[in-house]
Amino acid sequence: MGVEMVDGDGLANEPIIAYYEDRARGGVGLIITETCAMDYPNGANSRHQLGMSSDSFIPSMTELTSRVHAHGAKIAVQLAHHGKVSRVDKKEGRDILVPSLTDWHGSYSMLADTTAEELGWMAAVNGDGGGKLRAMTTDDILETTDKFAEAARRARDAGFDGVEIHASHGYLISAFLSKQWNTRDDEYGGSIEQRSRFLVEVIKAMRASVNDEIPIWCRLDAKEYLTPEGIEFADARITAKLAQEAGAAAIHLSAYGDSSSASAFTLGTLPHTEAKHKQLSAQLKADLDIPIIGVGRINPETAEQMLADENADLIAMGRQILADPELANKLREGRPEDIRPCINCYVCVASPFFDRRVHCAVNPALGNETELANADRDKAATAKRVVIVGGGPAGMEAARVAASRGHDVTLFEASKQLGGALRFAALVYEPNARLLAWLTRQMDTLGVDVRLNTPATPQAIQALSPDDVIVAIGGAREASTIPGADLKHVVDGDDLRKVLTGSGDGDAKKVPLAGRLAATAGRRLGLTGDADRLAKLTKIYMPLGKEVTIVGGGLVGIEIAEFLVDRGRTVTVIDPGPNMAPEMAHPRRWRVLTDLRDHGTTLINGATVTTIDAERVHYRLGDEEADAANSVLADSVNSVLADSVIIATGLIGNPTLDSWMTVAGIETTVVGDASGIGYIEGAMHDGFHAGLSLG
């Protein structure tokens, strides 16, 4: 996975070595590096990726392999030429090598759901230095093959245990395998056998260059989604057999799609569904005599099942080991419940789109291993007595880090359950439930004194004589000023959260009596404490009508829409901005908005809600001030039917408790949404650093 940590010269530096060493220390069997440009900077996707284009790269790579080997892990380098997506070639004015020139260049459906700011960042990364696509000649192919072979020889000399040829994801070799991108009429085009010739020759040349001393294998696309004349699985099966015959030691099966499509990225490259390609890897395993590596959103439980079912021989994990580099050790020690879960938010892969260093919503150490690897477990020089106010993600993460470092931690939570806003987020998006379960378990495992249903009064806190107080009370919500917002069928996110999660009845006027009675019964029966069970129950009963309009299309509004569509509601989302959910990492946004539209959700951008009445939500399209100056537009108000309305706007920071406690003479550190809305990522990072700051 691209992590963009190199300084800009392709050489392995301390940050990237520390990043891989942290995963080796965590117990993985084999590390496959990020894509390494075999002809760096030619054919590179970023100046910040690894290179292997001359012997000058060997010393730093030797340091990398030595550091990984010291922890008992193996490491292979993934060699690639990025072909048509070689951003560096385009930006620096070089020819961009492709199999052939084609008329189709993608759908570019991603433009509609990408913010102007993001498009600007992408444009800056791609640049326009004059680099143009150029169809490769036979001599180009032979020269590139030799360069792959030389890079493999350098990998062996640097101590790598194997080489993976990246022949997927639209890169140069992958493009040769695709009928859409390869329209050649020579021996490298036409039938799938001939389109596979380049790959076969690269494998053979690499094996010869390393004298078969280390294994060579390749990563292939099982499919090329949303691409006319793209790679089909029947093609992949033939290519895989030819690769095996050429001497490939394994096949790492992935998938790809139209890189300009809003949804193809999450169909193929980083799938949004669990183990999406496992049936295809199973078929390939039945075809071949060499191992198949399965990949694509695979958690440990699914991995074990895939191995048992012979869907694959080895399991590769990317995002999950970004979230928790210790995953392998925790499994080996029989502690799967202690694995920090990936919440599939796509934050990690959003950054490389903009040529920025990778980061993770739930693992603040990612990309900062030189300073932060194991920092949350390094014992403090002096143990302190710490009080944390608020049991949401920021408060629990601060408690986890503080307790791990040896501090005596007491956590006050005014409600009957831990989780705060994360409990509702866990209900509307299942991966968040895993984070909630993990954080809650850490409180028990680390011996945090959790006091539920206990308001944090100054007297209660002063009685503990704390050395430090961390305030994590979550954000506040401004009351809506929309005329009609006080009607009984209009609720806000807090009302819905309180009823559905069992943290309170909400405003009695805002939730139907049946809903409040169901919530009360659920709490008494203990049904609302389990996010997974509650999510299933809400598919049977929800205190909302069938036609729901959500006012506010930010992250919260869109996740609520996703949740309601899955429960059979007809949903309309209205937002004044140009894009829905700009707070989401754009790959997840692309996926969610595509799915919502496919399920009939109406998404209305650039609209201001003017009034809400008993049956409809009224809104005006366009800029409100400009429209007011134009009497025709000002009178042109649209409306949508709604028997339930959810106000998903008005979230603000919550400085109240901080001010109150400062007046009471208690110094505090405010973290999470209380200091400004940062959602899960902001909460986790704030809590982590607050825990470290205790000394």
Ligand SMILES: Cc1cc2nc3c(=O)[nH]c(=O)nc-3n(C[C@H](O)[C@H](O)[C@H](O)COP(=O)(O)O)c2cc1C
Second form
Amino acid sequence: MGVEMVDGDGLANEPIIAYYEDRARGGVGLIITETCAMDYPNGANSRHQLGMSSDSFIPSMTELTSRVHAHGAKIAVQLAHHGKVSRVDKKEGRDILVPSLTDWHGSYSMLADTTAEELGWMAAVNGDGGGKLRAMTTDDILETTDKFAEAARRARDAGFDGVEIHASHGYLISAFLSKQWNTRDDEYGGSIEQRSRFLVEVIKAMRASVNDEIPIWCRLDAKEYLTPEGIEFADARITAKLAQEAGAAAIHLSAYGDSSSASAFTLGTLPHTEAKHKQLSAQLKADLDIPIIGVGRINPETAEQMLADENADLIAMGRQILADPELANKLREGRPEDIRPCINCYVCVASPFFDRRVHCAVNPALGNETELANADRDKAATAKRVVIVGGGPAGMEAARVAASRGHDVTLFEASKQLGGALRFAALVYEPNARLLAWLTRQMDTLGVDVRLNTPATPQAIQALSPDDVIVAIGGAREASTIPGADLKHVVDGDDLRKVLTGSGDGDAKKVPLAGRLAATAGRRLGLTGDADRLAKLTKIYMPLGKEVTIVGGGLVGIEIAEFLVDRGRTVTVIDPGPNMAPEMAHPRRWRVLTDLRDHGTTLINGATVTTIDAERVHYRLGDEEADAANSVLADSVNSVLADSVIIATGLIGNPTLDSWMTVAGIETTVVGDASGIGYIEGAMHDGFHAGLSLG
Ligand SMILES: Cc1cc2nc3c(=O)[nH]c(=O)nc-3n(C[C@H](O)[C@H](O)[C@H](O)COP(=O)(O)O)c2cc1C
Ligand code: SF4
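Output the form predicted in complex with the ligand next; the form predicted alone has already been displayed.
What follows is the entire complex, opening with the chain shown before.
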């Protein structure tokens, strides 16, 4: 995975070596590096990626491979020319090599759901320094093939255990494989066999240059989604066979799609669906004699199944190992439940779009391994007595880090369950439930003294004589001032959360009695303690009408919309801003908004709700442009029918915070939403650093 840690010269530096070393220490069998530009900076998509264009790259790469080898792992380099995605060539005014010049450049359907700020960042990265697309001549192809071969020889000399040719994701070689991007009429275009010729020649040239001392294999696209003449699986099968005949040692089967489409990225490159490419990998495995590496949101339990079912021979994991570099060791030690789960939020992969260093919502050490790789495992010089107030994600993460560093931690939680805002987030988006389960388990494993149903009074805190107090009491919600917000069928996110997650229904008066009874019944059965089972229960019963309008299309409003659509509701979301869910990482936002629209959800931007009455929600459109962009039916302009309304606005930092600045004479550290809304990422990072700051 491209992590954008290199300084701008293509050389492996200490941060990126520490990042790989941390994964090697974590027990992975084989690391395949990020895309390394074989002709750096030509054909590179970032100045901050690895390069291998001359022998001067060998010493730093040798340092990288030896540091990885020291932990018993193997390491292969992924060599690429980025073709049409060579952002560095564009910016620096060089020719951008492509198989052919074509008329179609993508659907650009992502534009509508990308914020102006993000578009600005992307434009800055793609900054036009005059680089123009140029169809490769035969000489260009031969020269590029030689450069691939030379880069492979350098990889061998630097101690790499193998080379993966990046022949997917729209980069140069995969563009040759695609009928959409390759319209050549010479021997490198036409049939799939001819389109595969460049790849075949690269494999052969590389094998010769490394003298077959290390294996050479390639990453291929099983399919190119939402691209008119894109790669089909039938093509991929032929290419894979040709690659095998040319001596490829394995096929790493990924997928790709129109990179300007709001939907294709999460269908192909980083699939939203678990193990999405599993069946294709199984079919390819049946075709070939060489091993197949399966990839694409494969979690450990699915990985085992895929291996058992012979869907793949090896499993590649990307984000799972960004989220937890120790994943492999934890599996080996038989404790899969200790693996910090990836929550499929796409925060990590949003960064490379803007040419910024990668970071992870749940693993604050990612991108700063030099300082933080072992920080949550190293023991503190002096063990302290620590009180944490609040058992949401920030409080639990602070408790986890503190306890794991040897501090004596007591955590007060006023409600009867751990989780705070994460409990509701877990209900509306399943991957979050895994994080909740993991954090909760860590409290147990690390011996945190968790006191549920226990308000943290000054006396209770004082009684423990703590050295430090960390306050993680979560955000608050301002009451809505919209006329009609007090009507019976209008609830706010808190009301809904309280009823559905069982975090107290006493003051959630507006949810109908039947709903409260159902939730109570659920709790009695023990269902609300488990987000997954509760999610299933709400598919059978939900205390909401058929037509639901959500006021506020931020992250919370959109996740509630997703949850309700999944439960058969017709949903309208109204938001005053220009984009829905600007807080979500854009690939996830693209996916969710596409899915919502596909399910008939009406998304109205640039609109302010003016009143709510018994039947309708009335709103004012901000300006004509927004009006034209909205798909509002003529007869319902400025109002929508709603038999339930959810107010998902008004999240703020905690106004009671002043009284928490010093508790029982002790200075406190405030973390998570209490100090300003930061959602899961903010909570996890805050909690982590608060845990570390104890010493
Ligand atoms: C931050 C990030 C950077 C990536 N960069 C690359 C890359 O350099 N080369 C590549 O082949 N795939 C890249 N990918 C795709 C991954 O290799 C992998 O195929 C994809 O994330 C799906 O697998 P996963 O669900 O296990 O993460 C990247 C993914 C992420 C999250
Ligand atoms: S940022 Fe999100 S998607 Fe990426 S690895 Fe971390 S949890 Fe997973």
